[in-house]
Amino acid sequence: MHASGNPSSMHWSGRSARRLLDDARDKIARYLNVEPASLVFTSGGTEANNMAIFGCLSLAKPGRVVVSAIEHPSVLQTVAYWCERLGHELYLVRPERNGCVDDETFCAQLNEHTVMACMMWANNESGIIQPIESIVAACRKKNIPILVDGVQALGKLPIDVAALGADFVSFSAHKIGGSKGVGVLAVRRGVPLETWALGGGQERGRRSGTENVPGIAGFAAALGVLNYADTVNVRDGFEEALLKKMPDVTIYGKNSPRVANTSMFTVPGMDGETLLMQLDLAGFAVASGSACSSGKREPSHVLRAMGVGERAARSSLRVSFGAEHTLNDAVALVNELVRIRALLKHMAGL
């Protein structure tokens, strides 16, 4: 079956791509437990943020948007830009200093006057699992439409999308082995959603523009495939090798519920971002704070809002372990950042 024609034309090869999008549509439905026409296609799961936000505040009178502080940045930012222009007032809602936002400190935010609100099923920095469930039972108890930012979760726990009860949820194919460049918003039925771009009329006129046929027939594929369960052996067995070398370390969200593969840490006394570069050079890949907010020296906003100081903010990593990945791999790991600790406090004289 060819996927080179525009899904939208009438000729066979058009019908040939609409066949492979009907059916990665019907098997991503059923694997989010979602109607397939609830389901958008975008770029991303940056873009499906963005058309959640714009779509809903844009239909709403001026009122109070609730968002915790830990959101991935194409939330944060994106909210702030449209209650700026729109006329909304943002509450941010900081997490306990284990990561996690309290549920009723976040409910408790909630009111009348309240038009929309955000947040994320685990942190893309964290790894820690948020309290959604009582999070959108709340919301759906007020009316109030609510963003479920499922970007970290797919592929990590299970996804349910209807039993949640969300209006909106994010996610992205890259996650879990499919294409980059490929997202998609679940939108529950009968919520408004206003025109996210205009056109052709794909995709029920939410978002018009020839679909990513091939990127989201990948999406489908890769349902399912990856197992990340495995890698928490990886990530205790690096984190009690981490600390039992360095034993100043601290490992954020450790006795919080997380995902898998995530580890978050501070190395005392080094710069997180040379830190990276030293371990980029010996063939790592770690990274420093959210990996789509590359290129900035700000140091972690979610680390901020756990209450961590700047300095200590500065000299975190976070590791992201893959199915791939072994135990032999996170202790090479903590090797090389002893050997790189070691070498850096000698070039300073410590």
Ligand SMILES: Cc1ncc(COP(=O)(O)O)c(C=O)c1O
Contents of the next structure:
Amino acid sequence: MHASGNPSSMHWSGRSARRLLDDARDKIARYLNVEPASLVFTSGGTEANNMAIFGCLSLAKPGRVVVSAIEHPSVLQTVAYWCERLGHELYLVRPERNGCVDDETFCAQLNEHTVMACMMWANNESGIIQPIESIVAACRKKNIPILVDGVQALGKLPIDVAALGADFVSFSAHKIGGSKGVGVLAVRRGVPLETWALGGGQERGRRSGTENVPGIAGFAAALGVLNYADTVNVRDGFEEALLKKMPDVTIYGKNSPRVANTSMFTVPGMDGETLLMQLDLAGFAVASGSACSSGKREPSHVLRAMGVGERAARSSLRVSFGAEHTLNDAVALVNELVRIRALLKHMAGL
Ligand SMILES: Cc1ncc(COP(=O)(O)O)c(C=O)c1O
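Having seen the form predicted on its own, could you give me the form predicted in complex with the ligand?
Next comes the full complex, this chain leading.
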């Protein structure tokens, strides 16, 4: 089989691409435990989130949208935009200081005017796992459509979309080693979804455009390949060494349920971006907590929502470990952080 044909074409090459696409759809559906027809392939997690939010809100009468304040920007910005355009009221639910959104606090905001809820499975900055089961159950009971952004959960947590019962669940291939620019939205059977990509009617009319067959086949092939389970030892070893050498560091969500590979922390008195650049020079690829929007660096909205002060939020770093990393790598990173901090302090005359 080869992927060069157009899966909508009837000739042999198209049929070959169609078989590849169908096989990939079946495999991904089995992995997620959904019907193959419930999957809508997209250009990534961002598009899947946009699709669910627009597709749901544009069909609803003006009402309330309840969203956690720690969602990925592809949810936060999209709900804000469509709420304003369509006349919905947006209610953001902040997490507790431990980084978890309290399910009772969230569900207390669901009322008869609520037209949609969004709650991510695991946070992309802190790795903290959210209480989605009880939130989804409450939404289902009240007939409120809910989007679960599962991008950070895929490959790191057991996934059973049917058991979860959410109306929309989004995933992205590149988080599990697939290619960038491929994602999927799982839509529960019978849930209405307004189409925004009109054209050839692919994906059962829900997303027109020739499917990215090689990307989707790669997505299916990547499922279950990366094993994050063992990264927990590396991550925990990293945090232990970090706290030993820099006892003033704060690790976020240390006592909360977290995915195995993520560590987010603040190094007091340091600028996260400066640390990132110094670590980059030393060959380490980490992220700072801040995001750049319109040329202005904003401190992490996730940490700010958790009640972390602006200074501490600007001093934060995020490290994600992969299956290729060892405890030695983790210790080397800690040593480098210690060296850089001492150097920067020396340079600042502190
Ligand atoms: C939680 C979460 N949602 C959505 C996305 C967006 O996915 P994509 O990069 O495939 O557009 C990301 C990407 O990092 C993410 O972490």
